[in-house]
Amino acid sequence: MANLRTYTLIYILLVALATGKFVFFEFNFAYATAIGGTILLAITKILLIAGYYQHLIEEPRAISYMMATAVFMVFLLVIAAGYSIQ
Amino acid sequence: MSDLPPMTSVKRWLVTTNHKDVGILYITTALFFLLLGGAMALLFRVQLWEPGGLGILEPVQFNQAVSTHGLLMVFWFLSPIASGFANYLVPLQIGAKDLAFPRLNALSYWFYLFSGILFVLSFFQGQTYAGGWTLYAPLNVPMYTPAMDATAGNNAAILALTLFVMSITIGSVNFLTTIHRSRAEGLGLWNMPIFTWSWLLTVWMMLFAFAALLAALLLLSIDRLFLTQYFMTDQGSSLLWAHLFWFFGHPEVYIVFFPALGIMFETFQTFTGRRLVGRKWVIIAMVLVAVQSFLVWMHHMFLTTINLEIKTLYMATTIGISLPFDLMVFSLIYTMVKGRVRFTTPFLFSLGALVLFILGGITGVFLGAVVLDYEFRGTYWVVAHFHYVMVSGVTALVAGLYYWWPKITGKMYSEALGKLNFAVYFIGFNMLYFPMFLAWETPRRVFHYGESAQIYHQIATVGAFVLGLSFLIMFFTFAKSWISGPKAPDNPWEYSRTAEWAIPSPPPLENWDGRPSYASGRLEFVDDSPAATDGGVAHGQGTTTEASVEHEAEHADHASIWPFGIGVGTFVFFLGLSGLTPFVANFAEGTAEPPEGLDGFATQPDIMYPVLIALGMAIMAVTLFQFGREKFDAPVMNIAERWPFGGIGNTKFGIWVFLASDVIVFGAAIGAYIFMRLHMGWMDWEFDPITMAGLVNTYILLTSSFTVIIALVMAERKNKSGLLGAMGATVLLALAFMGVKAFEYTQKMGDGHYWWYSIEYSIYYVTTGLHALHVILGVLVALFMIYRIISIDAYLEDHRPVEFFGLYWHFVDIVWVLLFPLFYLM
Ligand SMILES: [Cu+2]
């Protein structure tokens, strides 16, 4: 397990990233840029939380694969369903 | 609560957590629902005697009979009876003492039983659900169909299904943990008995598929109880339902069929005296099917407005999924050809299942082709096809009943009666379903059809009664065996090869005398008493050894009343919910912006229902609290094969598996938002968020994640006040989060923007509400933990529960990471 220092640094990072999303939308960025940037920020945040706060990086790799499978299923459903009505 | 009363005592069956007891409970309950679903089928088969109906059922009663027949058979019979076999046999086949979480196993059963009781009650609350087992939108919401007014009975049927899915989810987590982490030493995945293999793949599919159904049912329940708009709009609602339902629905076919397939493989091996031909390839084929099952769901939507490109793609994937099945079928045939067949009753049923499945499979290929489906969809061709597939599964499950009956009861049955049973069953089956192919032009779910089809329908109706009779013969055969059958030996079948046949019939409570091990290449029972080993021996790859072998056999609990209690509480709560709609409708009528189309609601509020809600919550509070406090030692396996999930505890693994399913639940809910917004046109979405509230809550929730991680650090340092402080801060932050949420909701409602106002607002309230519900559940757990820290200095010696709580809490935080941009920024 990581120490308190690492946890604190990650917390600060998370707060900054959250603010970043807000900045994308509240200051004059193009809508597409804002969405793209926000997706990147959200993915980074999720990886940080899952990897360090939930200690996924210390667990057997198979756990990460299982969670990745679940996320993939969601993408599959949403993208295929979304495409089906284009 | 550790003493288990004898089997003759009623109390035994209320408190047991033993996997064999729970298995018996599952099998008997499932057989009861088989009778009920069968009775429904006989009712509408009589109605179908002549075109336009014989008149024994009112039209809406016919619809109820058809719908409940489907729901009962698919949900309350097929999966649970397989679950019963798996409960009884999977731990035996892998050399485990019990499932990983015995109390949760009992809880799955009670959720299942009470969901069934709730479903039965729905018949007596006005009327039950009548919109077909696929629950298509908008037939599943009250708005467009006055006949299906939001009566409590309709709601109860949907809620019963929701409770059933909760039972399945708990069961899947339990079995995945068990099979992956409790296999006897030396039992690698490749060598696992093939029934266990089929069940392992079944529960993996269940985990993901049923999560999508759970999401769909939650949204539907909220639509019905709170008047939100998910499935009521004419803009994409019915497509949304179809996507969510069939994303679950196609894997469900294999979820139902795989255990049956496993039984076929098992019995073919035993009664041909030969190992399955190409066993490794059969396993690979099953894995392929499990994966592919999630890639074909839109073949149920060929007649919707989805585009032609995607229809073509799904036609291709559908043809693809039939290939691995060909391999399995050929493997069965070659095993039979190469072996020496003994035509016992279980083998006859398995062989019958194979024949029927081949017919069902071939007739399904027609439906997989887009062009042909235009003609066949919604006809009796479909009905005939899927009954050949599904009831072929039932045939194999009956084979399983005969095959394992001597093991479970310790009695032999009469082969003569068994063979008679098979003969009547097989004739009845084909008389019932084959004419449906010939009468294929009959529209499904309707009792009007062309005169020329009448003879086929009459043969089918007679066949239905013959098939029903065969089940009476089956029950008679088993009853006779139970009362006066000869004692069964440990292994009545000469060539059976799985571990359950190596122990007495029925097996003792603790299953094994010594520790089962396959380390030498064959099953042995090892004496692990301290004298025999120092407990520190190094074992093969993937084997975990712990030094404390002496503690292993000391004592394990097999009884707890709290799963039953939680089941009762949840049942009462759900029953109460079923009568909520009229109250919400009255409230809505009184607001400035009442929803349109409320005129259809004729039902009067009944005060009994809110009382039941309160009572149910009270019972749940007490029983969950006691469940959490109870000291319960599940049987542990210190030496086991755990690939690929070694190096992580059972509970932690279980929580991760649960979170994986929750990813799908939330993902589907978020997906519903994205889908509906895409359907409307992304920029046409009319929703005005309070962005600052979302931002503030983002900071609050992130901070609470930080305090939870501090709690873990404090627990590791055995710092009680630090742990208390961090947990307390987490609760306060969560309450602050809820406070901001309340502010937001109040503001919105103040503008007249209630959850029924538009699809945009429905989705906003429901998605953020679902998340808020997770926060509330987390707060309750946190409060319980604080109570434990104060009262018994909990978690200082063993800090793992704090970590487990963190896993859940961070997950809730992660969901918010997505909800914030989706609902407050975009
Ligand atoms: Cu399908």
Contents of the next structure:
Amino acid sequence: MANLRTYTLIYILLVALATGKFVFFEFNFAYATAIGGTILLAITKILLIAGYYQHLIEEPRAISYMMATAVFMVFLLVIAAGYSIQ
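Output the structure of the form predicted alone; the preceding block shows the form predicted in complex with the partner chain.
What comes next is one chain alone, with no partners or other molecules.
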């Protein structure tokens, strides 16, 4: 299990990434760049939260692969729902 220093560093990184999202939209970046940057920041935040706060870093790789497969399946369902709405 990670120590308090690791959790504090992860928390500071999460705050910095959340601030980065604000920066993309406030400092006249192109809209496509702001959306792409925001998505990359969100993915990074998701990986940090899942890895450290949900302790997936310490789990066997099979569980991580199962979680990745579940996320991919949800992504496919969202894509399918998007096509059915159009």
